[in-house]
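What follows is one chain in structure tokens, specifically the form predicted on its own.
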Amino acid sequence: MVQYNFKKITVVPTGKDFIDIILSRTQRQTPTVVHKGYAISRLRQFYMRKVKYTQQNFHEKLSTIIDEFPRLDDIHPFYGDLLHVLYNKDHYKLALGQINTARNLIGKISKDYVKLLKYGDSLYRCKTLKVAALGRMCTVIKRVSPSLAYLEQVRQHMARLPSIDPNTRTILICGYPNVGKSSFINKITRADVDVQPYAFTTKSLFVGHTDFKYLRYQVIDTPGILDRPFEDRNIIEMCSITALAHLRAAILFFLDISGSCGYSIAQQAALFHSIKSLFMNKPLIIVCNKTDLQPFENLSEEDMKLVMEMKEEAMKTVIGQGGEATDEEGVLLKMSTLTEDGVIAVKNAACERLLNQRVELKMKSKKINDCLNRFHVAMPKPRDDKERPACIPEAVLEARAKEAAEKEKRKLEKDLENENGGAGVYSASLKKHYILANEEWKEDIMPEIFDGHNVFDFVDPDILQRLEELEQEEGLRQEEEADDEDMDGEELTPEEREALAEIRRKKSLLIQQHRIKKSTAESRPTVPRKFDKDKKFTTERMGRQLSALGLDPSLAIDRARGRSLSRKGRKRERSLARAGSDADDAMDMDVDQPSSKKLRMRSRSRSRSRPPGEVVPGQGFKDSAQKVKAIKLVRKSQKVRNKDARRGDADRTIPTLKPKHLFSGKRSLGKTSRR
């Protein structure tokens, strides 16, 4: 299947780039000084070197523009026709002959003045010759740019041209102007053709791909033509004339019967006659657009008759009917753009048809036969008359007979799904197949959480047996508590009973209390002791409460007090030692000493802090020499460590203060200026 690209034909530049970009490429690429001291060979071979590239670039060049356009006589017949159309095939050969006159003319010029190269007995003389041969080269050039900028136009618009492949399989639209060719291709393609109410909008072939039966399609829209002599059509009319003779498509001719497009039936009908004689040999669909604004029954007896007669000479386009009407289905159609009726029906059947003839074709063809002289059915023949039916093995009849049983005798749970009522409505029990000591227990509920507990954590073979040891536990402890209240009850007076009953019933509010702090532990929140508005964690509730027991609350207070983590700034005091070893120096000199309690209270705090190398029973030093060693081992292995640690990928650190291959041995100058 042959593929025309043509855009990816090289630009052609203007007569002055063209020898600006030789003359360019020839300076740089060759040699530039010479000596008049050298000899004359060497003048000779450096001159004719650069003769000989200028006409190879000039060559290599114009060669690349004739063979990229396209030959009219090779190419499909459709593209030679439609680019005679639209740039008059003769101008166009006379260009590129143009080109391949001057590509000759320059090897003949540089082949005559590299022969006089040879003979130059010169510096002056060799670049003499050299100059005229450059410019002579030039001025072909200069006198065949008319065809380069005509060329250059051609390939400009080869490259707007649409990608039409001329042998695949192919839908031609064609009619009058705004009858609806391209509303049709933009509902069954994904092209997107400009629509406008007004004649000639389609100026080109449009091109568009649709699928059916697994199988692409491409969908050319025409441009309008008009009912006139073949002479007087333009080059618009031209194109879509060139496609319909060209093309071996599935035609289909619109016809607008609501005459809003501004031609009349008759108008249609007469282009229609003039043009069938490009419809031979291809299947041909008569569509009736707009029937939306004009419905086809409503038509006038006229009209009509029209219609029908059009109808019939589409139906003598059948492949292989010797020009007699056999199927009268998908030859005529209605359909509206505008409400899509009919659209999917209209390229179904054209599809069809196409791939119907295509497949005659092929069948007629001679290369049907060759594929099918490669293939040999063989059809089994009988050798008597006897009858040899297939022997089956009875294991097998006896297993096929055992599963058929057990398959009626076993019930599915999809047979009882549809018994009971289908899906949804019956629900499968998972519990029918438990191994169970009473068959009774398989459908009773067992809660899996039971108080926030996994109830099978809690499952003992032995439950009822300890649940039974547990009741009588209690009710022994149950009898023992009310003989202890009898007794209390009796040996008690009234003012101890009530006192009684008061701590009982503060005891059981705490319990309560207590219980209700852990539930909630979790999601409350710890709040400090200074945001306490209820006051409930004070030294001086405290105090009362040991006041009114008849206790001394002031060495609690103190103790309290002395462990409070809030109360910072607390000077350190003298130790107990320090302040024993003074008192007998204070005995001497009349002064108020502190209470021994005051000094311990004091002394507390200083007593926790230890020197780094006190030796704690249970570190494993045998004293505080080996402490104080260790000590410095490891603050000493964690220096580099730490130094480590501090480096991150910001730090701006120069590892070594003075690399070696900077500061030793001889240095150049600017060695060491880098950093």
The other form holds:
Amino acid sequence: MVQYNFKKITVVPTGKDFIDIILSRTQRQTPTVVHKGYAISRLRQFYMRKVKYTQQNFHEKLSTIIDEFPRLDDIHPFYGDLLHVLYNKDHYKLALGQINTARNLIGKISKDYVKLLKYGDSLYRCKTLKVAALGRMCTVIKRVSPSLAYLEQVRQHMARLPSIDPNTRTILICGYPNVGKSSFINKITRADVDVQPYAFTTKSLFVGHTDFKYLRYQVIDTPGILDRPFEDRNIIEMCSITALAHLRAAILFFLDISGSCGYSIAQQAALFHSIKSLFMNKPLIIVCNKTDLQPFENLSEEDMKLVMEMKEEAMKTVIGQGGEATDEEGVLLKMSTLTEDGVIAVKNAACERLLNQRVELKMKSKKINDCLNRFHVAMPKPRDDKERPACIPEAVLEARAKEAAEKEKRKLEKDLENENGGAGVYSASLKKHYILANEEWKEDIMPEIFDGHNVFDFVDPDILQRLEELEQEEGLRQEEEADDEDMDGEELTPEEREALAEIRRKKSLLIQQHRIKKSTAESRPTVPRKFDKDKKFTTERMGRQLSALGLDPSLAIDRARGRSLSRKGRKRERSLARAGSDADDAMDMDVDQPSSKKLRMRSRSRSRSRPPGEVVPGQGFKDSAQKVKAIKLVRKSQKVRNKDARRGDADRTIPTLKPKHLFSGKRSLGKTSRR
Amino acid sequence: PQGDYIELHRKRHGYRLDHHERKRKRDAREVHKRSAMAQKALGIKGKMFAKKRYAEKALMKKTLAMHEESSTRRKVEDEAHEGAVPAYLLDREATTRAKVLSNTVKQKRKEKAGKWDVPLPKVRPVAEDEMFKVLRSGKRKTKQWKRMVTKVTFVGPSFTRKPPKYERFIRPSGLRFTKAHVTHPELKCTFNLEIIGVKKNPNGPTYTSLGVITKGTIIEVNVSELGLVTPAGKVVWGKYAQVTNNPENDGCINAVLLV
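So the form predicted on its own is up there; where is the form predicted together with the partner chain?
Once more the chain from above appears, this time first in line as the rest of the complex follows.
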């Protein structure tokens, strides 16, 4: 289904703007620099390009305009007629035709001037030819600018037309002005049509949608029609006539029986009879509106007669459709949009009639056979005369009955509220259903703050239990504490005591020193450790300290020295060192210093290393050959990464072959011949 | 939204509370924005904008001047008539010294000078190398006797070329025109009329015979469109016109009818 959406037409620029847009585009998108000294073919090409580019742009834009505006002959006759009524078909076609000729003319101009440019032998001549060409194209557009303005206005108006689908279920509302058509559509759909006391408030068609039996119906509100000869009708009335003429819809003819619209029932009946030819083959319902002002029964004799005449006509349409012969209710309905009395009934009647008619038509058409084949409702054939109703267990039936009774019996809080004065007067007691140990506590007020604390922070349902547990624990701990004895002081031996005192003394000394240092640190520069004799990290100091404690430092010193990384020339000195280490006494620091500087007598013990093929028991190799092979395999499969910083196979990628920023743009200074 | 939804909304809900204030302020700011743009816009955009603005300013000045005109009484100026003489010279007889020449003498002089009563009495002479382009021909391209016309030409409808081998002057078909835009000097309107022939090219008789049309050429055009009638009652269908532009530069022939 084509959606008649005219909102997608692009904006039509005015003549002047059009010219500006195209010319500035030409100036921006074609090369701009040209000199007298260039080769003549280059000059010609430069200017020919401009002419062609301009022509192409004009062609493009004019083509979009011509293509996007709907052709009045190609769209549904309803829309064709509506557009004719609103915009005058001839004017519309002429405007589009002019745009078309303009497009062709511009094409011709471009062709001619490109031909002429081939004979241009100087820059000046080519330039003037280009200027003449562009100027001519622009004059063509200038001549056409009134059409452009007209088309822009048409486009703006078309975009606001309601999108009515002419083929789907539609209900059309018609009648005199001010009878209540717009109020009705406001009631049954979400369309927000303006309702005012003056006539011709609605000046164009409005569409709203409503649902009935899971189907969507379009409801179309029309401007009021006056009883005039056809030729005298103005554009607004013609809109509704067009809708009546072309749309296959259910028609609701509104009648104002109170006469408050300013027209009597006689006038309205006259209108009805003059347009009844438009009601052919359409389900027609006559709706008497404004029954709150004038009840239907109190109508005068003549008015009643007129209404009955109209009803007769409407009945004819019913019979003509092959529907039920005497469906009185479906033809003449009374309602009032103010009190909303009977509005839904009217809508339902209209939808029902329309649906029936459409279904009938579909059944009669040939296409139905394709659909019918796809439907099949299977009903089991009765085997015998035995009745087999639905089987519902007794319990379920009883439950259902009880539920129903209960629903009626139970008193809701809401009912209670309503009885006792309503929402603002009665406040429900929320504590009614509390479950407490003692029923009398229900209405008690709980304090919230006590002694500056929140009561709820201290509330705990298990508080008594917890108290018991705590007391138990407390009891246990007190017993334990009684068992504990003080170990401090009595069990130390004299040596230990001495050592303890020594340690404490030393610690206090360190602390004092640190304090002194800290206090004078800013005024006195600190000596780095390596130059500070007392604090250097040397093995001698370690040895001194150890011997002060009464231990033999030599082994420790050897080990420390052996592990030192700054040892060089191990091989030679090792034997010497080994020879010398046992004999030397590490205590004598000054003797050692110069010799160790030269020879580094202390050995460095090498970490144990193995030959490559040696089989270590835990590794899982059978023999040395296997291990060697395994090592080779590893080396082959894992290639060491090439860190020579040279390009390899994997480095060959071209991220973008022609990056845009390198190949476009003009240079302010310099040439673009090399990129 | 359908129909006039914007107006409907305005009718129902009115404007925003600060709408008018904001609108007023925005319009006041427009002035400053425009002037900023006028100062900052560069290049072709700036030039076009400046031109538009200048036109607007001129118009504005005129309207202001018009408004400032007051309907006060002004002194009426006493216009002196032609030949009015002050009182002390009244008695003298004025003598005019003018040479009276007869019409024939005048015409003879014009003929001698070569000036006619045409809109463009003098035109810039066109040199031969500007008019013709030398075409080399022959097996070794050494012969240079062929010439191609670089200006717009007119050849009649019954024109057939000479055999190409003997053709000395080549008039390319792309530069052949049949129609001219002829302006009537009194009616001031322009018609697109067919050319009947080239009467005279001021640069020389060779060009006339070739049918070359340059600025100042007299051409004969078919004016049956205009519906002119002689006093005798005969319909005029051919008239002379003078070309007023350079057709090879503009791609069209603009001429003025010689009435």
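By rigid core we mean the largest C-alpha set that fits within 1.5 Å across both forms. Numbering follows the first chain given and starts at 1. Just so it is clear, the model here is predicted, and its values are computed rather than measured.
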If we fit on the core, is the Cα of residue 496 displaced 2 Å or more between these two forms? yes
